[in-house]
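The form predicted on its own is given below as one chain in structure tokens.
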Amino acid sequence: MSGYAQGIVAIFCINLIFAYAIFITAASGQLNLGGAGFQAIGAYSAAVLSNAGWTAGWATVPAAMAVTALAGFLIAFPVLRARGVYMVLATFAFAEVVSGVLLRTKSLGGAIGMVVPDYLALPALAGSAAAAMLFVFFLMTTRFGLAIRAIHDDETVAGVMGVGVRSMQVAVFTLGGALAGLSGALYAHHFSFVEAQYFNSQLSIFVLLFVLIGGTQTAWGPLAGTLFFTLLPELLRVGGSWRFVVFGAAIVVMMIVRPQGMITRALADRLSPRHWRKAPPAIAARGRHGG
């Protein structure tokens, strides 16, 4: 594999973990526009610990996840007091505060950034991305996953049925923070450098689009959205500067044609082997052959 291809795969793995971090909160009906802030905390936590002499991987990455999980837990209480667009703006403000603090903290490199001495290769990123994806798929099949889906569909009814709405919402912010911290720590160790300008508002918007375009109804959505946003811009490079126009148009068309996302719960159910095993033989045969 060429160095260019390895770079694309590495970005895809980091983006996939990041997308699942945002998906967990979106699956409970909470749109998080502060993803860049959580990823920055994870990246800088790993960078600081690595510069302090901690061994990469087995120590700095879990520690970075713990720090961002704590940040997610703490920020959930004030953020969840807001509703609707105000909650989204509150998460966005959180990311901007984190970026501003990093830019003005000289001990963290300020605007210059920090070098990360320890390196994690592509296999570590791929293994982490696979583990994060499997974890989220498993989580959504548990009672916890059913509870957050119930909150997403109707928060009031979920509360009446005995679901602890506020505790579940705090839990998804905490889990989302941990996964965002994982993506940030892997970014820091793979690219060996962190700077506050990378973790900007555009990154928060993009990762939320990964999830919304892919779909929030099933855990396949973030995978589809990350593939779309990571690979399509690379495929459009042959078009020169026009690739941005084509890419933007593709996003608009996708939002018009599939406002519920690329992968919906109904589509995932229809494509599952379990569906075809339960279907009558004639219907299953037509489905397999595109009938």
Contents of the next structure:
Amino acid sequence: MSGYAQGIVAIFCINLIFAYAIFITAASGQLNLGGAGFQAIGAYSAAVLSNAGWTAGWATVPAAMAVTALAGFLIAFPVLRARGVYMVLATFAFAEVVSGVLLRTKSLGGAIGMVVPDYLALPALAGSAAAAMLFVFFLMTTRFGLAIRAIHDDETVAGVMGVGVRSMQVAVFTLGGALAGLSGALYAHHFSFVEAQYFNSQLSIFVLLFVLIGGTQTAWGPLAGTLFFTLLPELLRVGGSWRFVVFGAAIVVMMIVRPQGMITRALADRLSPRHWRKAPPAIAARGRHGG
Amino acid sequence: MADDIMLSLEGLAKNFGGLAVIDGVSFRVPRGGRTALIGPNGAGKTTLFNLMSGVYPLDRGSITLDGARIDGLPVRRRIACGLSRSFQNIRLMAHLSVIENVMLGQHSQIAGLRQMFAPAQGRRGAPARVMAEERLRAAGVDCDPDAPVSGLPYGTRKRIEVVRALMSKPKLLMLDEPAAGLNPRETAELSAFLKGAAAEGLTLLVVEHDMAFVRGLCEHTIVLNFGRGIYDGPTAGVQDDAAVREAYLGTRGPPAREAGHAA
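The form predicted in complex with its partner chain, contrasted with the form predicted on its own above:
Every component of the complex follows; first up is the chain already shown.
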């Protein structure tokens, strides 16, 4: 694989984990517009621990996940006091605070950033991305997944049905924090350098777009969204600086054509092998006539 | 003492702003009984359901279910105490399939984190899913359990909501206009189904405008008007009660008063 391709695959893996972090909260109806803040906490935790002599890269990663999960848990309480768009703005403000603190803290390198001694190669990133994806797919098939999807549709009724709405929302912020921390730690160890400017509001917006354009109804959505957002800008490189215009237009078109996201529940069902196995004969007949 | 009482409301009150929507309502629902709660629009029937299920906090009064006070409990705990309900406007989860909606009704039965993170709805043959499918069939819901609920006919969705409410194995089932929008055949089927459930020990409290349905199902009726109870007795006596007739039809007041209104 060329260095260029390897770079794209690495960013894809990191973005995919990041997208699943945001997806978990989005699946329960909470939009997190502060993803970069969580990823930054994971990346800087890994960088600090690596510099402090936790030499094996694999030890800093779970530690960074734990720190970010704790941040997600703690921030969930004030953030969830706000509703709707105000909750979204609260997550956005949180990421800005994280970024500001990182820029102003001399021991973390300030605006210069930090070198991360330990290197994690591409296979570790790919393995982590696959594991994160499988984890979220599994999570969505459990009672836990059913409960968060119910909260997405109707909080009041979910509560009446016995779902602890608040504790589930805190749980998804915590899990989302852990996954964002994982993506940040892998970023730090793979690119061997962290700087606060990378974890900016544009990153928060983009990762939320991965999820919303991909679709929040099934765990396939973040995969589709991340593929689209990581690969399309690269494919459009031939167009020079016009590629951002084309890319922006493509996003608008996607939102018009598939407002519920690229992968919806109905589409996933239609493509699943289970559907074909029990497909009523009427569909086959219609297929014959309709061509 | 109250072995024959399933639900007891004492002096319930709820204000929205300065408006007393529920103003000192007290009544009892006998164990295993089929009780109707009726009243003109705006009488406070749905608000009363919301107070009982904990969607709104109570201003005053007490709610006792099967001998235990439940008015201090958060919403999610009340279903585990045996109180389950349906909603006036169908409130199924639009993005969930039929079987997932019904299995959500089992949520209060989950014990511990292990069951919370055990694979659930997708797997065919899983005991919880089999049970949900059986309940759907028993209620006469004949549709693909994996179909999304949003595309189903109104009457089917209405019945799915009743099945969902039954999945928590409630002691008291509160139904908010279960027959609204159903055709006569569906209404008769629902009535027979609910009678069967009551025969197995379920206590029913039903808000309904369809008086034929109420007369066929409920032996006992409570009438509410402007947030107060105005009748509490056998269903057969409702239409002869002066206060109830006044609430629904208005008073035959003296001409002077009508002239006063017109002015």
